[in-house]
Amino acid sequence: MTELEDELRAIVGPAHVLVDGDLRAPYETDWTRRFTGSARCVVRPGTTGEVAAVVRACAAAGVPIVVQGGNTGLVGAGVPAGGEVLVSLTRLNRVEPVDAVEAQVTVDAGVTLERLQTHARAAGLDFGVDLAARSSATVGGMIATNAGGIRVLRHGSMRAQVAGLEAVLADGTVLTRLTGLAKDNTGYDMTQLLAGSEGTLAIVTRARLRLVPLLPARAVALVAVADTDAALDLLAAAREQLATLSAAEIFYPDGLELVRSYAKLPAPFGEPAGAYVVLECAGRTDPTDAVLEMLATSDAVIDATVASDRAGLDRLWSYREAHTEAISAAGVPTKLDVCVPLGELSALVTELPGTVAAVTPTARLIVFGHLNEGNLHLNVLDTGEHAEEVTDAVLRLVAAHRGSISSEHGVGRAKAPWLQLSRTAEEIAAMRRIKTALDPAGLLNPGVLLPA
């Protein structure tokens, strides 16, 4: 065991090879606390060259690798199953100056979303993806999972922001394509292939990212509606009338009650409602009047509150963004991230409680998500020994509604056995051929994405 570790120490320095159990422990359990495993060691390279050398050493020894960014993943893809070398990319944290003419920037894979946002905004620009885990989630992990977040409605998911990548293949070969050209039809698009591949094809070490205009004027509305159908009616009105619409989120009474208890928030309205929608508009000028006018003309609105000042924006967003932490504080959830056509969303929401209760009547279901994309985050607390049965029942229900078992969190290890619900046998076979071509020994994130 020590021969490989000694080689790794020579590559990254003794301080960055962790073999002691207590030092490895923070890397070996995911954010949900549901997925955990024991790594052979944790290695923290600081450059692309060091990543490549680490990969070559592991390949020569025939030892598999698990890749980890900020460890905010929710499907078990970034923690070891047992015996792998865990490669943490958090030391890859350099940012280059913003290219204002191209509206692009090149950053290392270990840079957090929050730091990227701060860097872009200092140059008068912004980054198009935002999510609640911004302080910990890293660029590399977001590319690997094709992360979405709250502003997909306006800017698209993570792969839409990626103009180029640097990545290390399973044999240590380094691919570098960071020119960021607007048009480049010179063969296969390796950048888009690696986006969403969950570390199974290569290790992303740097990225050339597109930036968007910085829009300083924002307005947020928290709206009480009767149910999911009413929320969709409100969304349709907002998309038609609000050219500056940038986010549309949904949550339900059970989630609101949990968030209020956890974050000590007051009731947002005098009377409870069947569902709640958060709408955000962003522009160069204050969009508040347009938001108020839209709300006044929508029959879906039961009650609403609107804010445009920083404190008010944060206060209204907190009812939605505190969901993940409140759920985690309540227990270890079975977390499922799914997407269905908007025409199927209301039926899915209606059928979910009964589907879960049929497996385990005492479980608690908390639902929230990104309304515009039909993307729901399903969190089932108190599943006990029935987590796999709940997963199976829910994902089969989603498939019956023409949905996807993974919207933005990835498939990971958690949902790999159910991949056939969203992909045909022919598609899975083609993906296996790609995996075999780039990683013939199966050393990168074994067991992730593709079912065993």
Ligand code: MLT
Contents of the next structure:
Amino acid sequence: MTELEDELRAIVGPAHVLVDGDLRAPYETDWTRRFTGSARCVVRPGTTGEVAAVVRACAAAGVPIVVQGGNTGLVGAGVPAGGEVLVSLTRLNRVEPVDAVEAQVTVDAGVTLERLQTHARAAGLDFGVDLAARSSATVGGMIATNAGGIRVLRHGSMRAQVAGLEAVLADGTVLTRLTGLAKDNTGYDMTQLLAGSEGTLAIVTRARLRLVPLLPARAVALVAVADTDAALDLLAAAREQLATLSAAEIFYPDGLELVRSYAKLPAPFGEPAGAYVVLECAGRTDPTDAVLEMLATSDAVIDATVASDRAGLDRLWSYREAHTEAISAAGVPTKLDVCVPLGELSALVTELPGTVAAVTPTARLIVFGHLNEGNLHLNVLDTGEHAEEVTDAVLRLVAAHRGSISSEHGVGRAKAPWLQLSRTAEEIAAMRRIKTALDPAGLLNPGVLLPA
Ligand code: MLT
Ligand code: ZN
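Show the form predicted in complex with the ligand, please, because up to now only the form predicted on its own has appeared in this conversation.
Full assembly next; the chain just shown is listed first.
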């Protein structure tokens, strides 16, 4: 039992092998407090070479590994099921100087999104993905889950930003492809295969990331509309008229009330509305006039407030971005991140409360999300012992609307049993063949993504 720990101590140093329960605890429960499990120990390697040596030691001992970045994942993929060695990547935290000619940068997997943003902005560039967990979420975890966030509309999700990777395979082999060439048709694209593979095929240790122009002039509109259909009408107008549109988000009155009482925010409008849309434009010159013009011509607008100064932008965004924390403060939510074609969105939103209530009438459903992608974050509070039944009913409803059971959070452990609702038997079989080829012993993140 201790032989492996001794070997791990020799690789990373005794201070970075945590065996004591109190020291392991912060790594063993996810951010939502819904997923928890006991690790055999927590190991914190500081270099790719150490990650590779840790993997080789675990492989030789036949002990599975669970990989963790900032522990902000929402589908239970980064916490142990029980007995794994938990490999935390937060000590992999080097950033290289920005390559302004290529508009790229190479960073370690444990670098937080916020640090990456600060680093890119200091060089006059920006990173294309942004999300509310920016201060903790790490580059490696964001690649592993193909994270999305609030600017997918403009720049695509994480996969689109990754130009190359360094990763450790399940036998300790290190794959390095960090050149970031714009065109490179020399066989299988391992980078894109690993992006979104949720740590089941390899451990990402470093990444070559594309950067985008820094757009200093921003305008945000918080708009009150009647319902989801009106929100979609507004989105259509915004997409047609605003070339600088960079975000379009949605939330509803019950979410607004929760956020207001949690974050002590004033009511944004005199009268409550059926739904609220956040639109953001970003450019080199102030986009406020274009936003106001679009709002003035849209029949969907009941009321609107627009800001372009730093404090105003933060204030309007906080109505949307504080949802996750406000919901978690109210209880342990069953979080279901789904997306449907835009034409199905309104019907889904209408049918969801009845679907949840049919399982457990006392549950509370809070819906918000990324309007442009038809990506809703469904948060069900007070499910009691019915979390699995609620998940089943909701995911089946989403599938009936031709949607995906995981839009941007990944499948993890939370949704692995329902993967067949979104992928065919043939696709799942092909995924299993890839998994078996790269990780024949099933060492990396067992139980994540692919159903047992
Ligand atoms: C968000 O868009 O805020 C995140 O995906 C987090 C969440 O769903 O709670
Ligand atoms: Zn999201």
